[in-house]
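In the form predicted on its own, a lone chain appears below as structure tokens.
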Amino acid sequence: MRSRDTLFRGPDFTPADFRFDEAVAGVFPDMIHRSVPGYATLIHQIGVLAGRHATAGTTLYDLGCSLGAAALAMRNRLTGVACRVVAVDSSEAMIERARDYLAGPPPEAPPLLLRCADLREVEIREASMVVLNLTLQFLPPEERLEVLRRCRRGMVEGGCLVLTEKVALEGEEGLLEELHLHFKRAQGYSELEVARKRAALERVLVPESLQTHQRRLEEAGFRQVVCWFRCYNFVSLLALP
């Protein structure tokens, strides 16, 4: 069962950015589930793209894994190919606590390494995928094209990259923003929790167009990208090298 997410509630908050620390770790599957609308169809299909791509003596990597939702719907779903998946994530209490989510592997599935690592620092070789979700953002904006570029460098023929991102919308699409509102409303976030948890994103999170994250995408080197996924403010892009 999970713990409710009650972090931003009551008169003991303490305002403070926002921190990937033991008790955001401790709430956060009930977190991420209310708070990013599509969340759970996100994960199950890029299990489906791993399958697609991913190629015996290759890497997958998962790159600010938080409990490593991404990178166990991939090595889930590679039973019997003989590749590796490597999940990597700044946060020690996100690392501990995913080690309990991504016991008891499947029979033949691939193995799966955990490390607490700057992603940044991490070198990506022989990938038929990497995932960046939800991680690009927390990076700041002049770092993100050298982290991208390194991940295309990294690549093998036929792999692919993901990047899924909250979007800064602009005119009519501002609508899209009042939808995702709503739908937090809807999973019993108070507005008192909404308005708290976004002071504390504020300077943590930068969000981007999704134009921004095409350009900057085709300017690492990937030859395609298409937006294969969306909900509301939430984008997922699919890069092809």
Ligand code: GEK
The other form holds:
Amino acid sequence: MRSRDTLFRGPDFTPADFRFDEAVAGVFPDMIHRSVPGYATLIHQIGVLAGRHATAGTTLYDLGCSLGAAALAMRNRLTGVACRVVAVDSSEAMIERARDYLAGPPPEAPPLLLRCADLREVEIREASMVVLNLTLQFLPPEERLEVLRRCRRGMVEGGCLVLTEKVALEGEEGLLEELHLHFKRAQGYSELEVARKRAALERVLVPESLQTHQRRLEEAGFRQVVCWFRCYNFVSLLALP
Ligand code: GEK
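Having seen the form predicted on its own, could you now give me the structure of the form predicted together with this ligand?
Every chain and every other molecule in the complex is listed next, the one we just looked at coming first.
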């Protein structure tokens, strides 16, 4: 049973910037499924993409892995492939809990290494897949290009990068933000919870437009960039070297 996310509900709630601490890690599966429309589809398809791109001798990276859902989806598709999966997160609380989620690998599954580190300091080498599933948005915008360049440089021919982000919308597209709000209400979040979480994330999660992400990926050296998933203001891009 997933623990219910009630972090923004109680009368003793104190406003503060959002942090990936023990409290968040403890309710994370419930929080992410109820906040990101299409999350289960994203995770499932990342596994499917791993089956297409992984090759022997390469590494698949899950950067900002939280509890390791994407890493797990990749690992479970790669039975018998002589590769490895590296899952990285800077939150100790997330990495500690991820150990339980990732325990008991199926026979012949590739090794999965968990690392508590800042993804900006992780060397990317011989990568057949790099996943940034809802992670880049937490880095300062001026540091995002360098992260993507390093991913691109460490990638093998035939590899891919998956970038999922909440995007900023303008003009008539603003309706999509309203639809996301409606989704959260339908998931049982109250107006107060939505407002408190939005305030907590304001300085922490900086969304950019879809065009900005596409252009940056091209500038980082990716030859082909396609938007393979969209639900309201959440998009996922597939970038090929
Ligand atoms: C999933 N990908 O379930 N270095 C490493 N990790 C970081 C950094 C950093 N510099 N900054 C933030 N994080 C996951 C979901 S959640 C998305 C990703 C969300 C980590 C942070 O600790 C958190 O675990 C994760 O990025 C973002 O598929 O909560 O909206």
